[in-house]
Structures are given as structure tokens and as C-alpha cells.
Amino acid sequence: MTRATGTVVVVGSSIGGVRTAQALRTEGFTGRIVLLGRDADLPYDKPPLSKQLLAGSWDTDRITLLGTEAAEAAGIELRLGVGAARLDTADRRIELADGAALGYDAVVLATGAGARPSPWIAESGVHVLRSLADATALRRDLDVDGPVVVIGGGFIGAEVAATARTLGREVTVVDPLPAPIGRVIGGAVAEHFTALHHRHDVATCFGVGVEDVRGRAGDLWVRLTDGTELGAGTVVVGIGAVPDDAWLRDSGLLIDDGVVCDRHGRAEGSPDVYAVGDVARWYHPDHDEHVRVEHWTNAVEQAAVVAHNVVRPDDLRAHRPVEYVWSDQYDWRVQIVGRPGTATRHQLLGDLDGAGARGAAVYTDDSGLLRGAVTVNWPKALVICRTLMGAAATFDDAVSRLADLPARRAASTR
């Protein structure tokens, strides 16, 4: 049996929602598709917000995911500038923030995640970065000369710091961890990322928290928990994301750090409700747990699986990705596969120091299997590690394969 007709409403117009709507057509769905988005802008890609768009090297046309003409050609109705307010699973109805309602035969929740709000309230000049509007507001402040303090040394924080340096700003990155993204890649490898900041004349305050931010744009003060005070013209807060699931609290769905789904992307107990992307927390059979992954690639791959399952409910596919994320920081293209942060041992190959850095760290645990890898400016190594992760290869196999690539020096195992 296939569900080729009827109405599918996709709630959320970022990458997961757009790719789901497009994949429904690829799967042969001929019915009505409504793509609902709270943002009034045409659907756009978010990774460039902290990089090319913030730097001014790209305009909004470069990040558009689905234009009006393309949507019309695909038979996708765009309902933008109005969010979903409530989901009624009993009557298969979505109530909108403007008072209207949409009925559905199947609904795909792709509302993503929002930036965790800043707990520090200043008069102005304190930014988060998750939307086009956020990026536009931040760019206006970055156009004004003055120091920039970035609170949070993760991917967004590092990318904003790199962009701000490109624009000529003096930058300081603050994070309570002793090294940036240490939870993701382990403290020893993360030390190389500290050196990366320093090599680009970005100051770091790691291992210390933020107590308060006060003042206004152009005249801000950031007080750290060790008593240090940093002056800033602009402050950027990148302390994580929160799934956009509050509007679903009375829907009857199981909500626990996102919409809890089975391995097929179906919301638990509601076979006509699916979730994709940052808002989805689905059962991953390889890890025997429910996981929520905030990565662009995961949203794209999950969208294809869910679209198939919407159209072919008697031929369900499981979402079993090899986790992958990338980040552009200064002159580094950083690519991560698997779960390095859960490993107990790693080995470095190549070189992660200096301007010509090109290397990889591969990770394992007591199982002896390859559990993850971090590569820097080494695309061939990334391809090998991603393939080996999908094949459940051993750590020793990965090390051997990378060591066979030319002009790489292996470092000691730790």
C-alpha cells in the first residue's frame, strides 16, 4: 500500500522541512504538500549564517533553499510568516498562530531548534545566531569598530570568531571548558583548536564562566567568574540550542528533549505524525537509545527516510546514519564522523599544528572498533573514515588505511 494522495503538511521551512517536501515528490506523492514556516523569508540554508553571509561574501540569494518558482513547479504550497500554534492529533489538524487551521493526512514536524537564550540581559548589543534575522542584526553591529566577546567555544562560537577576525575585529572567546569542543572530540585533540584561535590572534578565556553582561552596544562589559572584566562593543552568545517543541506540549505526543520517535521517524503512538531534523529524537538501533542530532547532514538524510515512510507505510525504512558534521574555522575545514567524545583512546596522524595543518584523529574504545574521527583539511581521510564507520571497521584498520596515505606522520597513541 502507498499513500500517494491526500494532504501532507510539513511544519518547518529549514533544511529538514524543505528536503522532506521535495523527497515526497521524488517518492511519487501526488497529493497536496504544504510547507509551513514561521520565518517570513523564503526557506534558507543556515550553515552560511555564521560564515559567508555574516562576512558579507554571500547574499541571501546564495542561501535560498527553495524559491517561489521552484516551489510552484514542484507543487509545494509555501505558507510562510506564520507558525504552528497547536497540533490536534485526534482531528488531524494544525492550528496556526494567525487563527487559521490546516487539516492533514500526515504531518512532518521539522521545526528544528532555536538558540538557547542568553541568561545575561544587557540593554543592547548581545546576540544569538540561529536565523537570518539574527545574522543581519549581528552583521550591523560587527560593522561598527569595537572588540567582540564570543561566549561559547563550540562550532557556532568558533565560526563567528573567525568571521569577526576577517572583518578586522578584536575577538575574545570565553568557555567554561578547558579547551573548545572538548565534549565532542576530547580534551587532548581540542587543545589544537585552542592553538588555532591563538594563531589567528584571537584571545581565549577557557576554563572560566560568565557571571554577568551589562551595558549597551558599543559599551558592554563581560564579567567572568574569576573576576576578570572584558570590554566589548558586541557580545555573541553561543551556548547551545533548544528543540522547538514547546507548541507540542498539549498534543499528546511524547516530548522529551524533542519529539520522541521510533527508528522510522514516526512519533511514538501517532503513526501519521513524523519528525525530522533537530526537533526529532528517534531510536537509533546501533546505539540502543533515542538520540537527537543537530547536524545538517542528519536532517537531509532523515528527510529522505521519512518521505519514503510517509508514502510507503508498508515498506518502512529505518534511519541509521553515520553521524557527520563539518565546520569552517579560520583556514581549517574540520570534519567529524561518529562519536569521538564517547571514545577512550585516540591516535593522531598527520599534523594538526601550524598554518599547513592537515591531519586526523581516529578514536576507539574497549571494543576495538572505530568509534569516530576528526579530520582537518584532509578530505581523503574523511572519506575513508566515513566509509569505515559505516562498515563497522576496526580502529587498527582505520589507522593502517590513513597511515598508507602519503606524506603523513603518525603521532603517539594516547
Second form
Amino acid sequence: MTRATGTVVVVGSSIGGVRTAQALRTEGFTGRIVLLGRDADLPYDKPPLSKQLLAGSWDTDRITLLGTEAAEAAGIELRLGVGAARLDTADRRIELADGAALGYDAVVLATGAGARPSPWIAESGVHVLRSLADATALRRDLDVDGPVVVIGGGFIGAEVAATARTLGREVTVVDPLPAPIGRVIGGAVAEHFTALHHRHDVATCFGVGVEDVRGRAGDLWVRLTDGTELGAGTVVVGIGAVPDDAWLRDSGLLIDDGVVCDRHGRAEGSPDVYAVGDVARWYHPDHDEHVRVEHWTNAVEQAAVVAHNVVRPDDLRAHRPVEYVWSDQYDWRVQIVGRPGTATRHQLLGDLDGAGARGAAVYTDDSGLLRGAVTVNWPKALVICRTLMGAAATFDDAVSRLADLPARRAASTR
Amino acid sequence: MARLLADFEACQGYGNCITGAPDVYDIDDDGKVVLLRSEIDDADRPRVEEAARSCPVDALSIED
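To test you: the structure above is the form predicted on its own. What is the structure of the form predicted together with its partner chain?
The complete assembly is shown below, putting the previous chain first.
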């Protein structure tokens, strides 16, 4: 049995929603596809918001995921600038914020996650970064000379710090953890990321919390828990994201920090409701637990699986990805595969220090299996580890495969 | 048969295509995509199309 006709509504116009709509066509769906977006902008890609777009090297056209013509060619109806207000799973309809309603045969929830709001309220000049509007507003303030304080030393914080530094700003990154990225890659390897900030003349206050932020754009004060006061023209708060699931509270769906789904991406107990991307908490069969993953690649891979499952309920696929995320910080392309944060032991290959760094940290635990890898400026090593992770290879195998790669930094050692 | 194209300048070595279609895409020592085949038949198209669409910088395309 296939479901090639009828109406599929995709709620959310970011990467997960757009890729789901496109993949439905690839899977042979010929019915009506409606892509609903609260954002009035044409669907756009988010990774460049903290990098090329914020730096001003790319314009908004370059980050468009689905233009009007491409949507028309694929038979995807765009309804932008209106959010979903309520989901009625019994009647299979979605009520929109403007009072209209849409019936569906299947619905894919891809509303993503929003920036965790700043708990510190100043008059102005305090930014979060998640949407194009956020990036545009932040860019305006970064154009004004004055120190920048970034609260939160995770991926977004580090990327914003790097971009602000490129724009000539004086930057300080604050985080209550002694090595912020250590949650993901372990404390020892995270030290190299702290050194990366310092090598680019970005100051860090790690292991210190923020007590208060006050003032206005151009004249802000950030008071830290150790009594330090940092003056700032602009403050950026990058302290995580919250799944956009509040509108589903009375839907009858199981919501628990995201929409709880089975391995096939179907909301528990509602076979016509699926979820994709940051808003989905699905059962990962290899980890034997429900997980929510805020990575671009996860949204794309899950979109393909869910689109297939919508069209082919007789041939359901499980979404069982190896986690993968990248981050571009200063002169480093960082790529992370697997779950290095759960490992107990790692080995470094190559070099994670200085200009021209190229290296990898490979992780394992008592099992002796490869549990993850972090690579810097070494995509080939990342691809090898990612392939090995998918094949349940051993740590020793991964280390020897990387050690066999051609001599590193060939270009700079000539 | 459909033709495979790659924009080698745009490629940044993210490697998503290789996870999706390891028989079609690979990566070289400099971190650039390698096309292992120049054409694919219709049966492979959905899978390869999805692999191409997983490129974060839109470096891959399929031409009729």
C-alpha cells in the first residue's frame, strides 16, 4: 500500500520542512503538499546565519532553500508568514494563527526550535541568534564599534565570537563551564578550542556565570558571578534552544521536550502525524532511547526517512543515524561524528594547535568500539570515521586507518 | 540515464553525500568530493537525489 495522493501538510519552513516536502516528491507523492511557515521570509538555511550572513559575505538570496519558482516546479504550496495555532488529530486539521484551517491526510511537524530567551533583560542591545531577523538585527549592532560580550561558549557562541572578531570587534566569551564544548567532546579536547579563541585574541571567562546584564545598546554592562564587570556595546546570548512544541499542548500528542515519536518518526499513538528535525524526540533503535538532535544533517536525513514512511507505510524505515555536526570557527572547520561526549578515552592524531592545525581526536570506551571522532580541517578523516561508525568498527581500526592517510599539512611543510 | 554534476569550488568536505550514496560519491585527501560514476540509472535516482540534497552548500546536482 502506498499513499501517493491526498494532502500532506508540512508545518515549518526551515531545513527539515523543506527537505521533507521535496523528498515527498522524490518518493512519488503526487497529491497536494502545503508547506507552512511562521516566518514570512522565503525558506532559508540557518547555518550561515552565524557565519557568512553575519559577516556580510553572503546575502539573503544565497541562503534561500526554496524559492517561489522552485516551489512551483515541485508543486509545493508555500503558505508563509502564518504559524500553526492548533492541531486537531481527531478531525485531521490544523488551525492557523490567522483563523484559517487546513485539512490533512498526513501532517509532518517540523517547527524546529527557538533560541532560549535571555534571562537577563536590558533596555536594548542584547541579542539571540536563531532566525534571519535575529541575524540582521545583530549584524546592525556589530557594525557599530564597541566591545562584544558573547554569553554561552557552545557552537553558536563560538561562531558568533569568530565572526564578530573578523568584523574587528573586541570580543569576550563567557560560560559557566570551565570548557564549554567539553560537554560534547570531553574536557581535554575542549581545551584546544579555548586556545583557538585566545589565538584569535578573543578573551574567555570560562567557569564563571552571568549575574546580570543592564544598560542599552552601545552602553551595556555584564556583571559576572565573580564580581567582574564587562562593558559591552553588544551582548549576544547563545544558551541553547527550546523545541517549538507549545502550540501542540492540547493536541493529545505526547510532548516531552519535543514531539515523542517512534523509530519511524510517527508521533506515538497518532500514525498520521510525523515529526522531523529539532522538534522531534524519536526512539533511536541503536541507542535504545528517545533522542532529540539539533543538527542540520539530522533534520535532512530524518526528512528523507519520514517522507518515505509517509508515502510507503507498508515499507517503514527506521531513523537510526550516526550523529554528525560541523562548526566553522575562525580558521577551523570542526566536524564531529558519533557521541564523543559519552566516551571514556581518546587518542589525538595530527595537530590541534597553532595556525594550520589539522588533526583528529578519536574516541572509545570499555567496549573498544569507535564511539566518535572530532576532526579539525581534515574532512577525509571525518568521512572515514563516519563510515566506520556506521559499520560498528573498533577504535584501533579507526586509529590505524587515519594513521595511514597521506602525510598531513603537505602544502605547508614543503 | 541522468548525469551527475559537482561544483568542486563550492564543496567544503562536509561529507553528507558519501553517507547517503557511498557508491556514487567519495572524498579525496584535500577534502573535495569525487564522483565515482558519471551517470546513474532511474532506479538509483531517488536515493542519489536525496544524497545530493543533503549537501549543505548545494554543490551537487543531477541533470537529465
